[in-house]
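The chain below stands alone and is given as structure tokens, in the form predicted on its own.
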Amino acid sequence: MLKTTEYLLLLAFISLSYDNAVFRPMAAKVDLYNNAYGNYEADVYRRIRTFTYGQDFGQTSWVSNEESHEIPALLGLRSNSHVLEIGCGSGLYALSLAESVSCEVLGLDVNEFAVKNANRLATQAGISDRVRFQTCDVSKPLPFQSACFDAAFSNDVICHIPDRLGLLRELHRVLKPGGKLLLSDALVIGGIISHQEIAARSSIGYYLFSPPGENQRQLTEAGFSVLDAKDTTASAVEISARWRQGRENSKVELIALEGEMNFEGLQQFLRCVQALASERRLLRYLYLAQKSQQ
């Protein structure tokens, strides 16, 4: 029998064909992260990440720039941490954390555009040494040994994951004694949510959708005491309401670029991610959690 979750994305992916106030039909799948990371040097996507974030850290999350700049206090980075990140897309943060903390950082990511980008910047920025990215599915056994990363964070990435518990076993096996771990998750259910918005939500990749508390559930199974959950929703309402609009300001270009259909399946992407955000349908979550010191 299918689970809940295994169930709702079956709806998801054979109702594809729908048309309403908000919601349009639109194709199986829209390509957000190759055209993200293997345009990244373009003008257009980085006015448009200027635009939504503030700051350009080469994102596609719903990481605001204020969580941005609070991710070294709460990891409690210091000069001599070395630092795991779980999907580090265009690596720019990455190089930020390790430039302003002075850490070692190691970003995987499963998408090799993104990789080959960061390791260029990191080159570019003198400090390939001790910022380093490489391509990884982390949904199988991470390729380090035991105790070897003071922190490690993930952003809206966790959502992906096949095997979120296995992941969530491995980052404890990997961090130290006393490491702490700060991921996010926006696919939290807060309230009743339709087989078409469940399509537009899951067109540009693999989601699992979970119940309120199913994280901490597996966080604390997996070896962490959770220090913190907090609702970062209102971050996934405005940078959507502002991805989409900075979108929709540069639309001729983009659409030279990625074509019509991807622009406007991009553009129902972000529509109904800020419905059902700002509805709470669907909420964002930040978790801080950590290894115990023995």
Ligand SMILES: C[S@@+](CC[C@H](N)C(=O)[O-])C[C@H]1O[C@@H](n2cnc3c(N)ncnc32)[C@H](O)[C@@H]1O
The other form holds:
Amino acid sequence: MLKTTEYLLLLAFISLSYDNAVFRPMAAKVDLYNNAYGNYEADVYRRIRTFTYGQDFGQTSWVSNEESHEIPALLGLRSNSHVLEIGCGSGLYALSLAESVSCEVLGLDVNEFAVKNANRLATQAGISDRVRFQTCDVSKPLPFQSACFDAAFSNDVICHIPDRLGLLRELHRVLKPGGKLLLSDALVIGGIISHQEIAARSSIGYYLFSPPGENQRQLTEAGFSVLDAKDTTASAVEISARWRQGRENSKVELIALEGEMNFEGLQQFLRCVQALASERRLLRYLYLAQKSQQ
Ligand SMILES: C[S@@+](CC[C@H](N)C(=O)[O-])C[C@H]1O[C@@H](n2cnc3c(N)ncnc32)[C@H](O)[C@@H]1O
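Follow the form predicted on its own with the form predicted in complex with this ligand, if you could.
Entire complex below, previous chain first.
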């Protein structure tokens, strides 16, 4: 028969082994964005993006190729459209959009490596007159007049913004009447999640997890009509699996650039995204909303 202390020790050992098997405690913070944008041109990062997404748009998100190609049609973009991208990352998205539709795009991101890279790409492509990027923390009021954009989009960024409703209200303000907004959120709660999983899933920065229906409710409160809410969780499953595999294939090169701790931390982050999304405990949704015509 086990004594109480032996029993407690055994329980602690079992739970520790379980933690170790699933998500080991790693460095408190893991860097994704500085590495991805700062090393954008490195061949190894380009190879991994192509392996992960099939087509390199400089992504650091869970947007499938199919979804990327649908953006102009969903937003109803035309050659005279003036488009705002929130959290533009490396900038290649905005540039591809501007090249395919011949519209004007302004991309905002808080990460200076991202904005520097994006402006460099715009200059290289010779379209810096109509595609521009600005360092901007979108958790603060947007530095634009009201009703000056025809459409706006944001791939997997709102999860990082503390006052989501504030940002949605700002987006509503800067859109012209009838303007459309497309945005995704990969952190909609679908089931039970442990504190270790929340820690691993949040290891790369500030994150908000939201209950189902909350994004639609906040979009409505900000003044939008919600036209569609599409479950795109399968994209997060597939992309996280391929991204982790692509990184594993280039482990030695990545460790030289990122360091071992960060490499392992990001692998664990991606493993966690894949596990939570494949078990539908965290869901990804793509929302299409519109400001009224009046
Ligand atoms: C998941 S990445 C998505 C990047 C890009 N949209 C894509 O699809 O690849 C999230 C982006 O949001 C940016 N971000 C996070 N907090 C922000 C803030 N407060 N203001 C502006 N951008 C922010 C990050 O720097 C990062 O580039």
